[in-house]
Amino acid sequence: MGGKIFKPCFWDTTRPIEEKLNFENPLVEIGFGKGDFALWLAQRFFDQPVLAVDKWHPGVKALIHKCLGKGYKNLFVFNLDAHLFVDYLLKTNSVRAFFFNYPDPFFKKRDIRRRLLKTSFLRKLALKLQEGGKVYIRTDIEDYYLYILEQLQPLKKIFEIRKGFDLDLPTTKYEQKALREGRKPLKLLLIKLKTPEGVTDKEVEPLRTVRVERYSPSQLEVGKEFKDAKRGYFFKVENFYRGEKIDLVEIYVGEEGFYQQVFVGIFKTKSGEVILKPKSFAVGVKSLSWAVEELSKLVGG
């Protein structure tokens, strides 16, 4: 179950991910907030791996703290973008169920495109689900509920769509707040009927290590942004940290609507070569390899 890289409740931040996760029949919650529902899943399904995914740092820290306190051995927490996680890290036809509890509805008209549960993403979920696998969705926003139903129209041969659950799921704190304010939960259960055609699985790749003959950190400019418009890649230099043996460049790097936060180490070998290498929890994708190459040009010039 990925034990060589991950430990229950948290990840080994010294090792990037360069292959798909090796979990059997996982349950996946995407957007776990403060993590109480993920803890319930881990307790209710104690014999199965539960993967909790969120890019909100405070929530990640809160869930790790709670998980360690309770001693669960089947809960794994990921501080990653949902698209990145689903696209690259989950195996095809492997997931038993996905859970979405009150995802951000992005009310403003200009932000609707940021809604997660759209046709393209739902198609990716179907690719990763086992035959008969399920997607549980709860929202208290009727507009978002109707939007999801609209997005499911092209997928009627992929999913059976039900307006109720086959599991008695606990109420979340957000749901309790919604009920107090007069908003009722709206539910959708999607059951996979077949694997969608025309959806390409994305492979994780080894992360790029770049060697440069000389090193000039004065060229690094915090806040500077780089783009590859043709491929849709981008990265931003967020911070730069000097150390005794290794310097670290904190970057935000992404592609196709997602990003990840990565620390790239810069250090000198015994032979005098300077090496740039991702040093933190990161996923091996082409945009990250590109970003390391661009960094090497910046500091090695």
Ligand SMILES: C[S@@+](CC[C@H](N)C(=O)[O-])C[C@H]1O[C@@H](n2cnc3c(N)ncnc32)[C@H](O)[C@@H]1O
Second form
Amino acid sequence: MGGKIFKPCFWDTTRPIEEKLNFENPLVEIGFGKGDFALWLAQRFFDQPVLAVDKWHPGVKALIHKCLGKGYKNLFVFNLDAHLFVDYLLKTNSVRAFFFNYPDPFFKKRDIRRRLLKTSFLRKLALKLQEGGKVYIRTDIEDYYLYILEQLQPLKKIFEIRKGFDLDLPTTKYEQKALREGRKPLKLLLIKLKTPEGVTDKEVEPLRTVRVERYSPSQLEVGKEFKDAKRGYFFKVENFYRGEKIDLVEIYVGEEGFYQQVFVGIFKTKSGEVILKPKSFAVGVKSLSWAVEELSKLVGG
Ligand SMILES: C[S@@+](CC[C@H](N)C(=O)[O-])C[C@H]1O[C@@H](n2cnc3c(N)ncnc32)[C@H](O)[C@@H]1O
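Can you swap the form predicted alone for the form predicted in complex with the ligand?
So here's everything in the complex, that chain up top.
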């Protein structure tokens, strides 16, 4: 069960991911915030894997802190964007349930496209769910609630849509805030009826390691951004760390819809070659291979 790479409550930051996660019937919480609901899920469903995903690093640290040393065996925490996680790391027809508690509503008109629960993403959830699998959604924002219902219109044959559910779920930080401010929780339950057509699974690939003839780090400019407009790839050099045996370049690399933070190590092998290799918790996707290649051109003189 993913044992090689993952320990409960933890991800091994030295290991890249080059294959889909091998969990049976996982329960997945997306956007866990401070993580208390994920902890509840892991306790309540102690014999099933619970995968908790958030792109907000302080929340990830908080959740790991809360569960380390407490003996959880079934909670796995991921610091990733939901698009990357769902697209690349979940197997098709595998997930038993997704939970979305108070996802960011992005009120402003120009930001609405950033909402997670739109047709394209909901279709991907359906691909990853097993038959009869469920999506539990709670939001306190009526406008978002109506938006989700509208986005579900093209998916009426894919999901049975219920405006509420009986499963008694605990409150969350955001729910408490909403209640204090006088807003009521609104609930949606989606039950998968069939696998959608026209949405293909994305495969993880081996991470690219590149050798360079010469190494001149002076070309590395922190803050510099690179784009491949044709493929929609981008990356930014966030930081550069010099070490005794290895230098690290911290980059943000992404494709349309998501990005990941990756550390690329630059080091000398025993035979004297200089190698660039993604070192940290990184997901093997084409945009990352491209970024490593571009970096190698930069530092390879
Ligand atoms: C409004 S908070 C709700 C937090 C928590 N579920 C609660 O109810 O207290 C939304 C959370 O979703 C996370 N989030 C938003 N977009 C995301 C994405 N694309 N991928 C992963 N997490 C995301 C945010 O970082 C934030 O922690």
